[in-house]
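The chain below stands alone, shown as structure tokens; this is the form predicted on its own.
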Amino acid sequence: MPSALPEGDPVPTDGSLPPSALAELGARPFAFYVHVPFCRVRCGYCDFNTYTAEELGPGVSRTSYADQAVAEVRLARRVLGERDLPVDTVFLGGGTPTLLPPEDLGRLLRAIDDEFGLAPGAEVTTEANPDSVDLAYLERLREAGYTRVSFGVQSAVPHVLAVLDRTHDPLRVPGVVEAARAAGFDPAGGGSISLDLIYGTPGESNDDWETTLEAALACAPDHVSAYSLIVEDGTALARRVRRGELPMPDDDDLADKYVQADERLVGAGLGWYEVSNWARDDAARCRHNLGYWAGADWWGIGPGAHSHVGGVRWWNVKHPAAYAGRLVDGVTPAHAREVLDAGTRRLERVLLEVRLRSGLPVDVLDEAGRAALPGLVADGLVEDRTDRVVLTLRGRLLADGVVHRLLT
């Protein structure tokens, strides 16, 4: 959810899509994602579309953002039309959606159920902070039929959050993630617990990141995700950066730590299901997000919010204030939309298929991407197959440049 809006095509004030769009509903798993767009404090990496209550100006809540939000899902519904459409998966990021009360969420839920109808075995998340829930909190979302909570661990290392700007206490973590289990998100309840880390932050050591590693393993969650640090324009870390208080992350040293934190969690019995998720097991994985790695349709929520239905993209206005007055007047939230070309979502397959532990089917490729694949098994880079293209781990390093000798 990146804060700058791109340019695009102008979107019908209905927000009605071509019929081709439509025509093609149904042929694929349906999701929705809900932006909440609010946290207490901003983290200095981060460049997503977030608000503290300072910047929200006037006229905006968090107390009145449930209703909004709930006023497109009933416009989804509209454009949509009135076909059956049941919703495999939910998800709501930020921000921080955990901000809301509890009973919030759930009226969310309740009416993406109420529009369209939950798929039998739906997989519902929400995002975390660990200093944003408790036991208490955390059965109420349960109960409202939230099946899955991922939490923003980023770091064990109090330096290393400080550098990020993250204001949670780490000795906080294993007792949330046991309230979540407590409250019914694990295998045995029929929910599940992930948690978010980040590697390369600048003064970060091996060792910090180890102990990362072993405090995260130490909690047994279902799911871990591992992401190297962006430092993306526009933040307060590259402010720092660029003015030479802290170094730029290095490839070399991201690289070891994605090795490193491979090892340990494959060690601990989490298989890489994508280049940067681990899972317990087949159920563990994040549904959600392996949609859209694998092109699936799913309406987005909120303000800056994108979408995809039926190779049409679009992205909702970027202030809440706006996004709200859209709504209140009766119009689409959507800022711009694009149509995509058969050779764009092809691109696109390739890219994000590619990355994914069950690899992308080779007869997918043009003769000059299959004819790139025996230069890759060489190179150590893809496994050596013939139906589908697997990275290797070293693979998995340089993935962006496997993409780009399988599409040039």
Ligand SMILES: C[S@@+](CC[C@H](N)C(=O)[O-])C[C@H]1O[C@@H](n2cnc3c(N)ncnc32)[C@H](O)[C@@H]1O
Given for the second form:
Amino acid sequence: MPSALPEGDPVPTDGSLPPSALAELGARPFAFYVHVPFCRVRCGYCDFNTYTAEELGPGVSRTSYADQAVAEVRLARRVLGERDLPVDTVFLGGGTPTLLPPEDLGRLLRAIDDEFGLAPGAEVTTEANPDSVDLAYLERLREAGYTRVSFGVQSAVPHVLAVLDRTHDPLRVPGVVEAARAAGFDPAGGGSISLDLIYGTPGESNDDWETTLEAALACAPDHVSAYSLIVEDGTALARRVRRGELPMPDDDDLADKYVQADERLVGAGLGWYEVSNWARDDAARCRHNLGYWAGADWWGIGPGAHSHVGGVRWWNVKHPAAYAGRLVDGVTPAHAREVLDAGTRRLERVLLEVRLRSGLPVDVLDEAGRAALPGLVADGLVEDRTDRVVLTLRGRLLADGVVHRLLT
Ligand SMILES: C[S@@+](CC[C@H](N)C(=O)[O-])C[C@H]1O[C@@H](n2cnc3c(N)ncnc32)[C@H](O)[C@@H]1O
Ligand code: SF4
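Please supply the corresponding structure for the form predicted together with the ligand (the preceding block corresponds to the form predicted on its own).
Okay, now the whole complex, with that chain kicking things off.
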């Protein structure tokens, strides 16, 4: 099951925010994240807040979910007031948003548009499992206003997918990407297509990873996210590793595979713009995620979803039944919140912006951080420049270590 929520400060039952947070609204792009907490089966490595039909328990169903999410969009409007707040990006993640009928996804987007208005050229993404959509489904989404689809491909190699407990047929992926393109999710149609990959799965050889990269690139995606496999506590994968049935991913192997990915993706015309993300050009970058990394304001709809507005971060109750109950009672689904002080906000900027190709402005660092820079340059971890901290390839492999040295 997904891990527990952190505790924090209580949230007023109407969800209201401190005036200091509201005062910052509009200074940065505003976004919605909508969490759809359902999956057909649970993948062994995944600790996202998601539930199969059996795990959901009585009293909750997928059918009523869009209504609850729409109710939270309306609550967001009440809390944020009548100020002009066009929505720059919307991202539906999960879980598996595409387990809901396309009408529900359309209804959710319409509610956000009705309440807040989408900004001209808004980016609207949904995650999708390759086996949960077809051409007709994708056409409906495009017509409803979705512009970007992100497919969870993970691997093209059957024995790797089997260790991950992925149930989709890798041979279906090229067809489904082609269907997305035909539906208008490509630059010519004003959209874009992204593929998620995972490397470092136990038993994955360099040749297997090469096969996955080649298969992904053969689909000509506009964007690729490549994540190293994280063995999350409490997952079936972690239990198998603990029992000695599978080895823990090896750091050197992960580094080799990162370099392999960067070479292949750059060779195919996709440049890195964040440590785990590559895009065909600036227009194909994920604006929604760039917002997270740049400290934008967003409202997270759904069970367990996190939000951030003007230095206040809050998170919703985790279980879909508790979430539904709160909305039926007309109270906020927020579980708790924290007000970020200036020190924490600066620390988070360092953590996130260092990972971007555009880098971290040096003036965000304190004196000790600036003093660490010559050493990081000498070690080949950051570029030799005075305005921004930009990771080299070696620095991308050791990004956590770079952050540590900048903050101590
Ligand atoms: C919310 S999940 C996935 C969306 C969709 N349900 C799917 O699985 O295709 C977003 C992405 O996170 C990545 N991910 C999830 N758990 C991970 C883990 N333990 N280690 C590395 N990447 C992970 C996967 O690449 C996945 O596509
Ligand atoms: S389909 Fe996606 S969200 Fe669902 S269990 Fe698998 S990785 Fe997690």
